[in-house]
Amino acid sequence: MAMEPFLSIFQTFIFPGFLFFIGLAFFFEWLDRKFYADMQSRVGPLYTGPRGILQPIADFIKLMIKEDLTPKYADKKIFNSVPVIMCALMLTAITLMPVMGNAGIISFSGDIVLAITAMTFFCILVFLAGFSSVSRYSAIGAERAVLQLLGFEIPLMLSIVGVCIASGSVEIAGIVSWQGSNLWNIAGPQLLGFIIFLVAAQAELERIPFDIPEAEQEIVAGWVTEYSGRKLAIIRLSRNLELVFISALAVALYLGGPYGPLVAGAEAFLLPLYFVLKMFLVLAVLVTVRAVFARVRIDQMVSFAWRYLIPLSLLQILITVLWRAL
């Protein structure tokens, strides 16, 4: 009983919380980048560490020792704490996921419901910082942003709703121990709620082929443009850290979370491995994704959004609603 405060501690500060989310975040950043480049023919990161996987740190710590300026316009209380809030939220977010078994540090009815409204924020809070900066570059892509949000979130939200319904809970820790004494979501009628969900993914990450608020051919770096140093290194891992939230949601809902072939007595070492090798898988199909399309227009997405995402997420749900009941 005495050990259970400093397990508690432990789960939530360094594993599986906070420390080992923000280590996996810089890693995540350098496979992408790694990833990205081999599938362009580039050399990507290479000489900071073995194969450059530690130039993802070092470009964090190069930003939080950089000059840090505020626009003299800016709304600075709105401009200075919309990084924090970012890397906060999806801190809060993030100990949802279960890496180690059915549930993660934080379980509740409910729960995905949060995890849906974090993805949400962060949207809102893009909005904020680009509208605060008093940028007409910033402002534009603020603007993209709120736009991108209204054709991405409803089918990202109805797709989850379909597995909701396959598993009968809307409860993390219930999705993942159904998918355990079932075939995983992806093997049923939800396959086609993954893919809409990580076409959905890919625009909440705002990548390529949804980059369209950060386009850096058009509007410099769109809402991020006004921010540097500390702030800016931290909005970049922020962004890292979303990047691992939805490739361990992904996980958590389609493909049955930590659960694989066990050995007795290596559970402990087996699930969380389990778990992040599948990240890996939702990352490399986010990462080819980007790699082979180019960017669309904010009305070629919007109008992509609903004309097809969200009938396709109205017919995945009438299809899962039909099989549950046969």
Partner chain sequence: MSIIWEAYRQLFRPKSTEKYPFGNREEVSLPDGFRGKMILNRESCIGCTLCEKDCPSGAIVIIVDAKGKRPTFFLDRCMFCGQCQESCPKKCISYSKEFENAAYDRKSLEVR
Second form
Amino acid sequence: MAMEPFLSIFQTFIFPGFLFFIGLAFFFEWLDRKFYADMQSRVGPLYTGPRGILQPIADFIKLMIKEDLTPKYADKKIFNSVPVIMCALMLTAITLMPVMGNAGIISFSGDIVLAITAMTFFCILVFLAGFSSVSRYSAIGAERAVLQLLGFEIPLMLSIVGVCIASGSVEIAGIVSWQGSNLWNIAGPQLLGFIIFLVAAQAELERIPFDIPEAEQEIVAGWVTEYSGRKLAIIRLSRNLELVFISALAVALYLGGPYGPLVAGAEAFLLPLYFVLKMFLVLAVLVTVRAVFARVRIDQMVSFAWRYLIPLSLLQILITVLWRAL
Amino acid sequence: MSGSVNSGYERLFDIPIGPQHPALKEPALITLKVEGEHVVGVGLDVSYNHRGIEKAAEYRTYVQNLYLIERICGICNVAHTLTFTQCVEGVQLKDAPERAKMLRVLVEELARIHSHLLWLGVAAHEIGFDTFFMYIWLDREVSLDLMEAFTGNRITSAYNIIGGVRRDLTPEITAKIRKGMDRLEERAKFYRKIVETEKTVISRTQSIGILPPEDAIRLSAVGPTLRASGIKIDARADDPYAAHASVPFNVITCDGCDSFSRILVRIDEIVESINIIRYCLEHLPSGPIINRLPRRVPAGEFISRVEAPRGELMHYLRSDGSDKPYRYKVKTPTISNLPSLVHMLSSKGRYVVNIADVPVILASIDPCFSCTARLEKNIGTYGKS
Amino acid sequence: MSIIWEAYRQLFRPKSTEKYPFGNREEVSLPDGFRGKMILNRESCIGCTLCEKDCPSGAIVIIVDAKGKRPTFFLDRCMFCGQCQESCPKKCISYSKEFENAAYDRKSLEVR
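How about the form predicted in complex with its partner chain, since we already have the form predicted on its own?
Below: every chain and molecule of the assembly, starting with the one above.
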């Protein structure tokens, strides 16, 4: 019993806690860049570490030691606190992810709501970051981020609702264990929901075709324009954490969590391995989407979401309810 | 979002695009007055890169000027040297040999291919389609390698010289060019297929930057911008220079009048240029490649025009009998297209321009601001003046 | 979406990026007509100074030595247009394929 507090500290901070996820965030950035480059017949990061694997860490350290500027007329309290809150939010939400078994480090009834809230709050923070910068590009980026939120938030939630109905639980642990004893969600009627989830996730992550709030060719860097140095490093880290978080959520909700063919005795090793491998699969899909589309316009994005995504996600819920009833 | 609401706040504000901006590859300032996402006013200032080339040309001999004029624009360097050499030859009432004329057409079309591929890549980049951009620029290397093998340099080729051309075609290079053309033709067709089938590309470019034919004529648009409005004007066909009179080709037009048809026109022009190059390789006349001309040029004046990749390029030369020009004037295609650009960026009635459309429209005229900056110029409905 | 097969095909192809200068510095191939650092054949030069007159960037300076007037090329000003080769009546200027011409001092950028 004396080991209990040490174990929980170890779990929170080392594995599968903050350190693991931050490491994974850097690794995901590298994987994202490398895979994207491969598709474009480029080499991507190459020289820092073996095949450039340390490049995201090098970028992070470089940004940390760079000059940190705050615009003169910025709302300094909000401007300075947004990166920290963003990172803290993502680290909190990520502890819900069931890497080691049914449940994450934190697990309670209704924790899926917390996961959704974290994603919405992320958008609100983006808005605050853009508006507190008092820059024209940032203001337009913030405005676009909120408009985009109106588009993707509802389909994202509805697709998760479908999962909850299918597995009869509003707890990530419940959904994962349901998938452990039944089919994975993706194999059932949730396939449509999975696709909607990924499309909405692409918008949540602000990646092409939905990188509208920071469209480089239009508004420089959108809401991130005025950030530099340490704050930019933290923002980049929290966005990578968000990428990890959304891939992990997709795995937990649709791809059966950490379960796979198990060998007795090696569970503690195999479960996280399966979980991370499945996350790579989700990332591969996300990167492919990023590579094969052009950026759409904000009005096109919102009308696409309301015309196709929302009706489809309602249809998906209907199918799930009927499927449950049968 | 449109329609003003009396909220007491100033709803309009300025977005500067430039002089330094990711959408621009050269310095220019486009001031957009926006209401939310909609552009309600536009001002344009292109005079950030005045280099005084015309004045500098008056202090250099004709031989030295060749290389100065070549550096007006890196991408259309072949068109600039061709226009300059035609001016100098024209004042002397001499002509380049037939073989040299054909070789000039060949290199000009090679440069057109690389310019259009560069533009296509930039257009893909402006709508955030980076994968397409990478593929196009990878294939542009094919044309650049051919330029390097044939003329000795990738961009500033120094190929056209007064009285003829510098290098003759060797059998190895002919074989290389043929092989490269086959590759480029295959790729150009692939690009056309992508552009026509990719929904996001279509939605970002179709009905964006509309320039009706009557406005295109009124605002004196040139080049692919004009031809995408369905007007068949091309200096190669209307006023054949070099060997263009003997080379058959089609003037590509498209009736769409929008950014999408400008993409299609340029892709089709790549294919057309490939055919011209193939024709030149087959029908190359024999003979000398240079007709040595004296260094001193008799007094006189001459205007020469060439269809550069971006549109009609015009040079004016006035000589006073010395070995230096008395006056040299350059009119690049971009300056002719600027009024059309402002026209396309201004919202009128049902035609609304979004901030997101601005880079697309801007790229669609293939602007080259540094070639253009010869005068203090402010045009548009709004901006500092 | 139509580009997706091309994108997946690229995953299994060799990458197009040239790893210059870290990987393939020795194997960079240049075509025969490339204009790199110039070579002056001092024996056949007759000291006519035409190259100096025609150089558009003033990269050629005539220096008189024991043999008479001979050009010196300053590579830091040269823009490799090839006019001196064109102007030379004895064709004693040629171009090598040497293109890595960066140096720490201007002295090493002189070609005699």
